[in-house]
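First, one chain by itself: the form predicted on its own, in structure tokens.
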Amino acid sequence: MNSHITYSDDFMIKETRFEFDNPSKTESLFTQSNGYLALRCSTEEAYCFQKRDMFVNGVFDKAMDDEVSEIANLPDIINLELYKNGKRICLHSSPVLSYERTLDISDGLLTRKIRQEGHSLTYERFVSMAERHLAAQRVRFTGSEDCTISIITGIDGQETNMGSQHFHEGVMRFFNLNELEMASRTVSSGVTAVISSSVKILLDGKEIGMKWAVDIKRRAIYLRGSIDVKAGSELTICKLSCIHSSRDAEGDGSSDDALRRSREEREVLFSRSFDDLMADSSAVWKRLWENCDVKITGNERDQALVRFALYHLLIMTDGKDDRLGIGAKGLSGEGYKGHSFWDTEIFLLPFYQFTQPEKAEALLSYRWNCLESARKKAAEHGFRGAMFPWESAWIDDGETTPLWGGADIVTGTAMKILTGELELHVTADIAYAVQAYYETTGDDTFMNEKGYRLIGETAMFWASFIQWDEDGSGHIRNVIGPDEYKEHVDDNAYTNYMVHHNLKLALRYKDRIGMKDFDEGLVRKAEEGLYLPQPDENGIIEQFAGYHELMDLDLSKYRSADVVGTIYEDYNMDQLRMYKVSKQADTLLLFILLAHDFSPETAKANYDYYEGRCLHDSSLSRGTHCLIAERTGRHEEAYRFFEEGLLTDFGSSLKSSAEGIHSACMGSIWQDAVPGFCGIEVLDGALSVNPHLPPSWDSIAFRLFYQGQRLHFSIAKEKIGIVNEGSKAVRLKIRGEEKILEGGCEI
């Protein structure tokens, strides 16, 4: 556990000291967002090594022609520097008597309290859940002697994405003596961002007029002013900011419209108080937690960190714009450039489809809105149907995987990133997620309008992609499976089985797909002829053709390392292909996603074989292994992997989350706690419940939506209680026994 970041109760995360050399962990973990607007947790005053990030979900841009589209870091609004009698107030300026920064994850309020010789400060900040374009901050100062306080705050457009500037100079101006505005356009995508800030000053609770000077610099505009403060008086600085873009779903796409909406909305919001706006936001948070909370008794740490994961799941997306996906770091940092991967469909969708089905529908509709881009990619490569990008940004950006990565330890040059060319299973993963969503929600409207077509388009890609041998067998060659330490492999088991599932779904729904160019004969040939590696005499399914011929490698050094990826310090990708070492779960995923296609004995044999050869160098890995260990009766191992997953971001390493939290890991934590330990899955048209709680848990309680009905679960060691809070009956399987639970009734 961290020595400087702890939990004080179920809903409070606390930082007890400021890490000057490594502030990035807190910046990521304490991110505030409403799914549209996000603020990384940088401090108001500036320090070295900080990364000030503000994102609007969906604002992507290419800074240079040879770069890929990435989520653009918007101008900074958080900056607020204070000077006492001409001397800058910061954590270096005078001895710190006490320090505490807390994030209340029940309502997203960030508070920082500092007491230094001669004064005390309280900083508060939130991103509104009620007003999606609003961020608010408040600073309160009290001194022990009379002094003059100078204030500098504004909108700073000099921020970059790791050095890449995404915005032009823009137009800057001020209004009403205390309001600032910056309107600027992205370099290549042409998205206009309009940022406005209003600053009010209160002395002992009464608003006072402030004579501000205005500084306009290159890509920056600031207010500057001073005020005399008596000893014991409280000076309050309240800064409200509105952020709009021409890409907002409610707009018409023009810069003029973004500017108009900004000015209309801020006229209303800037007239309101910090406390009133916070109350509205808290009310929305309360409703979110009512549906999504997981209450664990018996283990305070597990309770706190499961809720921490839920907090981040709740702020990654608001589900109000189906042109937006979820980045691999959510909205908490610049890692992976804000791109969406298969993480969404396999590791995040289960949470949303069971707790917020409308968000799950929006995320799948994002893939629907990327369909033409996916069809274009398939055609460019000579295939039919839809070939989805490995990394996705804006809906028409196409493939956004970078071409070059880290250093090759052997050649001394940058390693070429091949996932955008070869890691193709995302296309089958999307089809899988469509079906899983349908089985959980029964959403016929989505399926008729989008779902069946997505299944058909992806199946047509695979039917045209499969290569045929003279004996009539079909093969998928030269790909990368989930294990990215193995490139250029043939017949990756995970890929082949997921493709086969995709093809089967297309044939099942062939009369509903509605595609003029759907070739049933070709799809049927692919479904019947695709090679599916079978368990050998030891029950092992070979990860890919030739895997068993690879050499074993002593992995103890790398499995015990404090950070991931240390194997790259000794081997490059060409060398890794020679050894039985995996980055994350690969074949083992099949025993979760397609569990009922394999015997329990096969699942156990493969778990025993592959886990010891896995480095868990991906945050996706431990959650997967937890689920498989739980389902194969290895309950102690399952809980160990669950603990390790909890600490992926919250653990002691100061650099593990430098570029943002691991969003898929947050989804895995929920999957492990609820579907995993509570044994919940959709099985043969019923919701199956077969729990096995960890020994340290006395009970767990949560709500799920199933077939449109909200169910409340209360599970203890030997007791299962379920209340159908909806109006229609649902089919359940409780420890294998079928039951019908009528609306308004309980078991």
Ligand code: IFM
Contents of the next structure:
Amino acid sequence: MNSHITYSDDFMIKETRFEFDNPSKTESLFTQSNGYLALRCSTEEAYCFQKRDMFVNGVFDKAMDDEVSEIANLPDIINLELYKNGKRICLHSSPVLSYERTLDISDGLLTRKIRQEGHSLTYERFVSMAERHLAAQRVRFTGSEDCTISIITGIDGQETNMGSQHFHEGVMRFFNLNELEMASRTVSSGVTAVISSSVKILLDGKEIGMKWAVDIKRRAIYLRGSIDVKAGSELTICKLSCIHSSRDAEGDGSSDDALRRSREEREVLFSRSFDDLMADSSAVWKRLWENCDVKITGNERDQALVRFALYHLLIMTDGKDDRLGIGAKGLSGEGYKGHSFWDTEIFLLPFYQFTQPEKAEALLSYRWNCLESARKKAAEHGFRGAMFPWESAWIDDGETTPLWGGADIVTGTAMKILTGELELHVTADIAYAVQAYYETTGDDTFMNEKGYRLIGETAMFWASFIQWDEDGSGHIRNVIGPDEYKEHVDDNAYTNYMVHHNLKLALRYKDRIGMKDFDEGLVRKAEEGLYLPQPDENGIIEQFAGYHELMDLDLSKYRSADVVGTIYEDYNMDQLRMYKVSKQADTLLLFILLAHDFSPETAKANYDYYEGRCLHDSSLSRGTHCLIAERTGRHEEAYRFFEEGLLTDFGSSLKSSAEGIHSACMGSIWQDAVPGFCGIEVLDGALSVNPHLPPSWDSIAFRLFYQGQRLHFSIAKEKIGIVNEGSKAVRLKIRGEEKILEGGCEI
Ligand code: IFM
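Form predicted on its own done; form predicted together with the named molecule now:
Once more the chain from above appears, this time first in line as the rest of the complex follows.
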């Protein structure tokens, strides 16, 4: 367990000491966001190695021609430096008597309390859940002697994305001598961000007029002022900031409009108090937790870390703008450049469709809004239908996978990243997710407007992509499956089965697809002829054609390493192709996603065969292994994978989350705890429940939406209680037994 970040089951995550050499882990884990605006948890006063990031979801930009579109790091608003009698206050300035930084994940309030020789400080901060453009900070200082406190705080546009500057110099100005404004445009996407901050000073709770000086520098505007503070008096600095962009869904797209909205809204917001704004935000948080909380009794650690995952799931999207996906790191860091992957459809959507179906709908609609660009990608490659990008940013950015990655140990150059070209299964994953969403929600409106068409467009892509052999069999060649340690493979089992599912869905819905160029004949040929690798005499489904001929490798050294990807220190991608070693769950995913197409014996045999050959070098791996171990009766192993998943971000490694938390892993934690250990799935038009709780859990309680009805579950070892809080009946299957639960009733 991590030594400097602790948890408790009352929604508190605490940092007990500041990690000067590695501040980034806390910055990521303690990220605050409302799904639109996000702040990494950097401190007000600057230290080395910090990665200050502020993001507005959807503000993507390409800094240079040879780079890809990425989420742009906005000018920093957090900075707030204090000087006591001319000496800068920081954790080095006088002995620290006590320190703690807490994130209250029930309402997103961050508090840092420092007692130092000569004074004490309390820093508070939140990103409002009620006002999506607002971030608020408050600092309270009390000294043991009379002193003069000088304050420097402002908007600093000198921040970059690891060196790439996404913003022009912009226009900076101030109003009323305590309100700053910076409006700047991204260099290639031309999005204007308007950032404004207002600073108020209070002495012993009473607002005082402060004589500020304003500094305008290169890409930065600051307020500077000093005040005398008597011993024992409390000085409060309250900084409210508003961030708007010309990409905001509610705007008209122009810079002028962003500026106008910013000025209008902040006039109201800046007149309100920190506490008042916080109360509104807390009320929204309360409603979110009501639907999404998972209460576990018997195991304090699991309770706290499941909630920690829920916190991140609640802040990575607000579902209010269907032009936005979820980044692989949410909005908690620059890792993966804010891009969306299949992580959303396979690892995150189950959580949203069961707890906040409107967010799931918005996420699938994001793919819908990317449809034109996906059709373009297919056409450019000579195919039909829609070919979705492996990495996706803004809706018309198209494929955004970078071309170069880490070091190639053999060639001495950077590794070429081929996923953007070859990892195609995302297109079938999207179709899968559309159907899963439909089965859970029964949302006909979405299906009629977007869902059927998405299934048809994706199926058309595959039907045109499949290669035909003389014997009439169809093949999917030269791809990368989920296991990214294997490039240029043919007939990857995961891809082929998911494509087959996509084709089957398209045929099932053929009359509703509403797509002019849907070619039923071609889709049928593909569905009938696509090669599906079958279990061999040992029950094993070959991961791809030729996998069985590969050599085994002793993986113990890599499997026990503290960090992922250490195999790259010994092998490059060409060499990895020769070995039975996988980065993450690949074939095994089939026994979760298409579980009922395979026998339990096949699932077991494949789990035994592939798990030992997997390095779990992706955070997407353990959650899947937990689910399959659970389903195949390996309960202890399932729980071990669950624990490892819980610790992916929260564990002791200081580096693992430096560039952001792992969003898919957060989704997996929920999937393991709820669908996994409670055995929940939609089966033959009913919600099936078949729990097997880990030995250390006494009970679990949570809410789910199914077919538009909110259900409350309370499950103990031998007891399953379900209340239908909705008004319509739902079909359930409890431990295999069918039951109809009327609205307002319980069992
Ligand atoms: O989508 C994943 C992929 O499966 C493994 N590498 C990281 C990506 C983003 O999480």
